[in-house]
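To begin, one chain is listed below as structure tokens, in the form predicted on its own.
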Amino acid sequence: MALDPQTMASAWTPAVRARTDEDALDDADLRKLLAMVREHTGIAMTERKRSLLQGRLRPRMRALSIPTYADYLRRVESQPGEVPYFIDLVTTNETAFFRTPRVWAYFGDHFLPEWQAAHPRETLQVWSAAASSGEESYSVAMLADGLRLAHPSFDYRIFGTDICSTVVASARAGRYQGRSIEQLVASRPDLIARYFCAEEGGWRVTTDLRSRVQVECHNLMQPLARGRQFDIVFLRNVLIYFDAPTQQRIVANICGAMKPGALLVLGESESLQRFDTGLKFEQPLFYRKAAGNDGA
């Protein structure tokens, strides 16, 4: 059966209505969204991001039932509960195993075996900042246990943190499928077969591998509760999302948190060079904290 244009913009209207009022963040919104996603998190993101924050909240607002960018910012300012969704949402949470590998050949070729020599009696203390879903923390226990294999009295100890709940308690279960574990699979057998254990599709890290690796949620630009104090920090692939300001208090936050010698760890586009850290410079990505420096 034919209908007459009138018609047709009738029946139709209400559902155009609706797409067009979710998909239609304006600039009024926009501001408000970015204002609250650096409230939050502290990222610093721009009006080139409307498409991609667009694309993300849009899933929780259909789950429930909220029409509007604005109506969705409004529960988030007045529902505390929807926080977590929300920081979960606009957070991104890229890693792998072993990423980057020359940061893996001088931690488990020479930071390792150098530190163990010098600490015979301690126990290594590593903190993997902004740990998303686990799999550097994982790969920092299995050389540390490779070590500990060869030498029973050194032992470790891994503190994995990030914002975001839902990578930590992906983090925390150990399980790993796709692209990720296959990469592993492919490269490093030896390392599947001590470590993992096939399990439903996938991997899952063994019991005790997971003992040794506590994951919890954290904000960066807050500073870890007294009494934490690493070795090691991996802070990899994490500043280049905020701006100086906050940088340098994140920066500060850790420094906090680490040993005087302790070893500072960041991403390939990373640097230092601008701040008043009291790290020095050791090799590209690495900085190390000075010898009797207890401040930041």
Ligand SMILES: C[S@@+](CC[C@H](N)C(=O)[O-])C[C@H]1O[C@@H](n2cnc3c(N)ncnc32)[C@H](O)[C@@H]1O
The other form holds:
Amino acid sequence: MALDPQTMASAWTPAVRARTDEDALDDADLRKLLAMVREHTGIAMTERKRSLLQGRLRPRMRALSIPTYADYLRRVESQPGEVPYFIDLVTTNETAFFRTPRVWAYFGDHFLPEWQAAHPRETLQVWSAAASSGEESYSVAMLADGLRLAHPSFDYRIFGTDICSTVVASARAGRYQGRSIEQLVASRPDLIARYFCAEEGGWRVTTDLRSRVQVECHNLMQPLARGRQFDIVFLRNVLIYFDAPTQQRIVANICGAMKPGALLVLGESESLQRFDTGLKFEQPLFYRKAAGNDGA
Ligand SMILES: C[S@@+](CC[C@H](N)C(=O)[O-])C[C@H]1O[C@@H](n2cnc3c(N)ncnc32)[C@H](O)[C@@H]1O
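Alternative state: the form predicted together with the ligand, after the form predicted on its own:
Okay, now the whole complex, with that chain kicking things off.
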């Protein structure tokens, strides 16, 4: 039976392409790439991430008409303007409104009212560190604003940061569509009615709520500018990307920005058990800095 050349082409081309592409990121370039990921973000990736990295870098290389990974890595090294694009490509930004419900139950039902009772004339300062596209920062804001409506003397400010400039821009804009906001529409129509405006294709956080949330680019590998001190820091689902010494360094940076007695909130797969941080386990995922210890 004669083979149809067209069928052969479509049957064989993807396999041939895949092999060529795989070959293109050779072991030496892969090691260089992993070292650059670590240098710019602190993230520890292993060689098993080869295809993930290829899939993420390829569209950017195509857009720049850069034929090989080696050429692209040289570009990142030689042109500082490419670094933010590189960081955007190698970070994973998965997030959701009210991710991990038990965290929000504790924050809303215990932390907020207890903090407000203990600090009647202060403004609550919250840091949502590695906040991705802002769902976490606005989850904090919606609960804190609920308390403000009940107690008008209560005030709060939220600082959202991430290393990835694309998600920082999204968080600032406060525009959402897709699964996460649809789940919120279904589960909390009251919050949607109060804190979102319908826009074509999605929802936008109200100007008033956005004014409470300041969003900036920040690399957790660096300490925050001196002087900023927070009552609670959300550092969730990001420590998992770093090796133990880097986790320790990041937690030390975070502790330096926590007020005495402040809380640190981690993600479900994260813990401080192995580290000497000066933070005490309070309840699952919540750690408290000792009152009177300034972490300096
Ligand atoms: C999986 S998301 C978690 C988002 C959110 N905290 C949550 O729990 O839903 C991890 C975020 O950490 C950010 N990230 C990774 N390395 C970082 C670093 N060195 N400094 C700051 N943010 C970083 C990524 O850009 C990404 O948006």
